[in-house]
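Single chain ahead, written as structure tokens, the form predicted alone.
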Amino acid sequence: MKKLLPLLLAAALLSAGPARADTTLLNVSYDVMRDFYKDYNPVFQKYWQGKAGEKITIQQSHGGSSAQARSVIEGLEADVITMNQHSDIDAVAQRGKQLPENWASRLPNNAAPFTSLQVLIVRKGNPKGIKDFSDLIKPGIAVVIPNPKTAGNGRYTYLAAWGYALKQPGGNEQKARDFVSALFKNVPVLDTGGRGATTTFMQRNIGDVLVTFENEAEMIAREFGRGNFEVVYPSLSIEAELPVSVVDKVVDKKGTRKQAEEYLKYLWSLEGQTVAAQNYLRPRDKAVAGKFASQFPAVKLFTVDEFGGWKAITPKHFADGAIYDQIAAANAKK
């Protein structure tokens, strides 16, 4: 009989079936994005057990979006990159060599599935009276808004301001460069990063005017209750393109392709959606959409495409030497 016992148990677990490893994935993504993926994750993990009888772990690594780009071109094994705009991924394609060039054409939307845009949060009861972009070039007026070197939110956030002023009667180059400069002169702090700009807004309690992503002020409202600031939409704003993509050098190493792409196609489903929405991002899905039209006030907006997209903005403006530098090493002179 001792000798039938193992012959036994080996027959018990044979017919079980194979255990499954739990899979982790890491999710590297901008600080901005913790909560909603906070709320999303559960939604997928219960989604993928279901699907394929697999326990999923996700980790989160969160940091100003560029700043965050950098850390996966030097070495961060992140399974997917979750970023604020094109060009951080595209430099994980174009200078670390772990993902297609192509990358963006592999999921619906040009990759990025949902949307938002930039807006003012103010003081309660908005006591310096500000209405729109051309309020924060005025003198004694404190705006807080991450560093365009390391956040993606700053970038946005520069461009909104260059748009707005070349969009106004008699725009043009030197006049939108003119009005991005003032309004950095009117910038206390840079931190380097979407939270840690709202940090100083709320915590702080640095500036009049945060500026950053619609998203960011339902955060906010969560975090600091709703009666301790006001939302202002400018007449004007910049469509954020919330864009995502597998890092197929790690995931292949991994073996965890399969699992990272249907952690971000899920993104699209209307489960995915509507924790968007839930979380004040633009959906993509015209249902729900339309069932949270209500919370998405209309907006004029232009996009960066009208400035020849990231690969035309990313050396004028923003890299080593670029507008941006020259903006701040002017400012930092007077």
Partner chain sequence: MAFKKPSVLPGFNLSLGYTIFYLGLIVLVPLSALIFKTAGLSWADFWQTVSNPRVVASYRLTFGASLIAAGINMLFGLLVAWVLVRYSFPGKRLIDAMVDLPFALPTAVAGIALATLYAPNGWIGQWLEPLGLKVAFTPLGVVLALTFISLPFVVRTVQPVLEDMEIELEEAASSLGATRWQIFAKVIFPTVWPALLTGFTLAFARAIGEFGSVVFIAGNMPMVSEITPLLIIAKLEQFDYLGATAIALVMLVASFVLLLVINLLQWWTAKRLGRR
Second form
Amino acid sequence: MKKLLPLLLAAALLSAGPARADTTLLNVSYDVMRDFYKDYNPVFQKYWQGKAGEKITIQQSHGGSSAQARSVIEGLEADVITMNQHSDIDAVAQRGKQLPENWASRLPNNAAPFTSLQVLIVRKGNPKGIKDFSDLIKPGIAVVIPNPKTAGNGRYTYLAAWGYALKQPGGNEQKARDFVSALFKNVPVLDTGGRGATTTFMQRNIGDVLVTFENEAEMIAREFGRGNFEVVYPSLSIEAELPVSVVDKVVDKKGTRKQAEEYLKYLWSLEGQTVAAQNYLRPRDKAVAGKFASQFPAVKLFTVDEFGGWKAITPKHFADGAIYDQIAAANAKK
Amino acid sequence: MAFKKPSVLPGFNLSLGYTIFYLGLIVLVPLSALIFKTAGLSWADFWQTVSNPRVVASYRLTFGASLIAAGINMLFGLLVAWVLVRYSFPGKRLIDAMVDLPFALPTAVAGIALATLYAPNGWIGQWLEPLGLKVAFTPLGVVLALTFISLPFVVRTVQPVLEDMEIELEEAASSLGATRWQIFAKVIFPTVWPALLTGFTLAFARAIGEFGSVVFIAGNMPMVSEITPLLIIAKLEQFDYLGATAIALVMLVASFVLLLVINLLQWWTAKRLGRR
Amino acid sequence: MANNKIRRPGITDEAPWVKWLLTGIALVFIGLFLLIPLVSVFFEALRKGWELYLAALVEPDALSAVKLTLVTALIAVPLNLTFGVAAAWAIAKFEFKGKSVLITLIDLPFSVSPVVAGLIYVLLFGAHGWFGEWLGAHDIKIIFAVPGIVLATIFVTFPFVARELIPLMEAQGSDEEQAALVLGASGLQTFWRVTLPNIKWGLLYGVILANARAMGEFGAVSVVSGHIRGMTNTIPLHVEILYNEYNFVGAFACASILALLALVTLALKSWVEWKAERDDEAARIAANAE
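With the form predicted alone already on screen, would you show the form predicted in complex with the partner chain?
Entire complex below, previous chain first.
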């Protein structure tokens, strides 16, 4: 053990880190937001330095959306939380009582500065000719989706398929259920997270189609090469609102409310929206959206509000014994 | 019978006292939190949570795959320990060093590496696929991952005992006309047996709780390749702490009983073999 | 000890073909289960060349993860070492009631899913846990900070040293200790001079295993860490982050450090063994010369 001591000292010296900043904010976020905040944080730091003359350090924490919300409830001192579905921030409000329940009305656009949507990613040349959600339930098509029980990404895909079937001519709840059931019958692997599903599809070469967020498609292109797959926009998909909020209890204790609020508000600024668009997140700002219009094809969209919001969706679809579990159990028996 | 058999050796009270204190502080108090949390659940709710068919299917997979993995490791672990202690061959030190690898690699990395190798397009998987053998993303993958992560236990518990074994015993047996196989069965095996069983127990215990490596290679299909720890995570995802602790408690009690049976068995064999 | 005593060939050896067969099977098993996964880790880490590999390792977040991992192991392993020796002494050298229950309780942390191991500390020290309010009022951070990570690591590595020593010490019996005591040695002297030399290899294995596991633990630490980049990420957590960023080279590079650390500890062990053998040999030659 003694042999490790010099090594340890060396490591300590090397990682002494940057000079102490005046204020530190902790942004607790979910997995796939790393790339965006990596770009956004320096932009905000520069802005804040110019405006308030204060140096600000932003620490990032990433993980599964619900797991991160749980950490915040249990005392992880996040100044701001940036999640992939409203229900996660609702949980912090209800269970942790760390922010008011009306948090979503404190910022514009339902507190979601940008959105994404579920798209279909197929192999190069689209050998199976997949054009829409309806192609995913055909026999012999293998679909890679992360587990809706553990991944927000999977829940959005489930809802996208549900809503797609519901909104077809003559669609009703029973047909939607049958559609989703047929879809999950074609799923060979249920990864626990969205990134795991991508790896299964791209690295392990499993499946004919991967359903994931639009902005993920860009990340896949950057990492795995653009020519290796194609993005197919379905005729109808779900809009995923990616909400943000200040954690009142923490910022009031730390005295960082001013900085934290500005950090989130700046997401709606021209600079913030541009960074979002550069990361293939659909901006709210019309001007920025117009500038990047070529990378965001128009798709007919519906939101979770059509199903009564997450507060109604979770108990109906994703809670234990709810529709998703029933479908999974029925599929396993066949 | 008194609590403790008399002995001339000192330090019993001190060592046992410290053992129990530390055990209580690190293991028992935290685990009791699990019990008290679960107590917030009514008996009916508890039963419904832990006897759900999907949960039961996951117990079957988790405990079954762990038993198989521990069994594989018992057999091959003894073999590897034997070869490492008794024979010499080039690269032995390296092999010896590598045995601990499954502990050092973060479990997630192990899962990823195994999934990469055994996926249908992997280095090993591509050879197994034509044989109709699917490993990755099937229950077989679960066994594979569990065998990997618990591999060092048997080797490392048996190894010191083998190293410590007095060769004179074997020589004596041999000079009395015993065959090599008889010596192994009558002299070597009984000496190694307690350690072997310990290794099995530890491998089994470790396998039951494993999560990180398995989720990458299991495929996680409900009722088929879904392990119990994954269901605990799924419960936590819904902020259902009570459900999560209920399942965790069932696993805890089940593993405690299984471990206790194995340990009693070991104690009993040790006694029967007349060692103290 | 009797590590490689000279054996008379033929009497206590198997036939050569048995030897080769057994060695062969063992090697195939090791190759399939250990060597190939290990090679694949380094293969992935070096896929894009040495420069990227090294760059991934000297990145500040990676270094801080290495530091945290070492600190954690440095605290957790000695604590469990002390416990392991005490527990093994009590259990292996004495006969008392409830021994099997005690051993089983010591085994228990192995079977507790890492996720649950983390969860129990959240139940204790989380904002809504038993001590949460008190800790919050006194502004003491346990989970989502280093103490929580250390605690979770102690928990998952708890049984290693004890479980390594118990079968060994039981196999050895206590005759030698009894002899020493009869000859007038004190309890402590007996322990240092008789017991410790006898159990040193088992102790070393236990420490190596505990250390490897302490550094490699993922699940439990993941629950209590808070994942703050550059602050509360250990190497395994950092690996996961990199992997999720599709930075496979970085992820496997960091994973390879852990594999290397294990190999280095093992190399040290081999060296100590070799030195001890040489000293023994020298002592024997000296004794013969007299």
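Positions refer to the first chain, counted from 1. Everything numeric here is computed off the predicted structure, so don't read it as measured data.
The candidate at the hinge, the spot where one rigid part hands over to the other between these two forms, is 295 among 129, 295, 142, 52.
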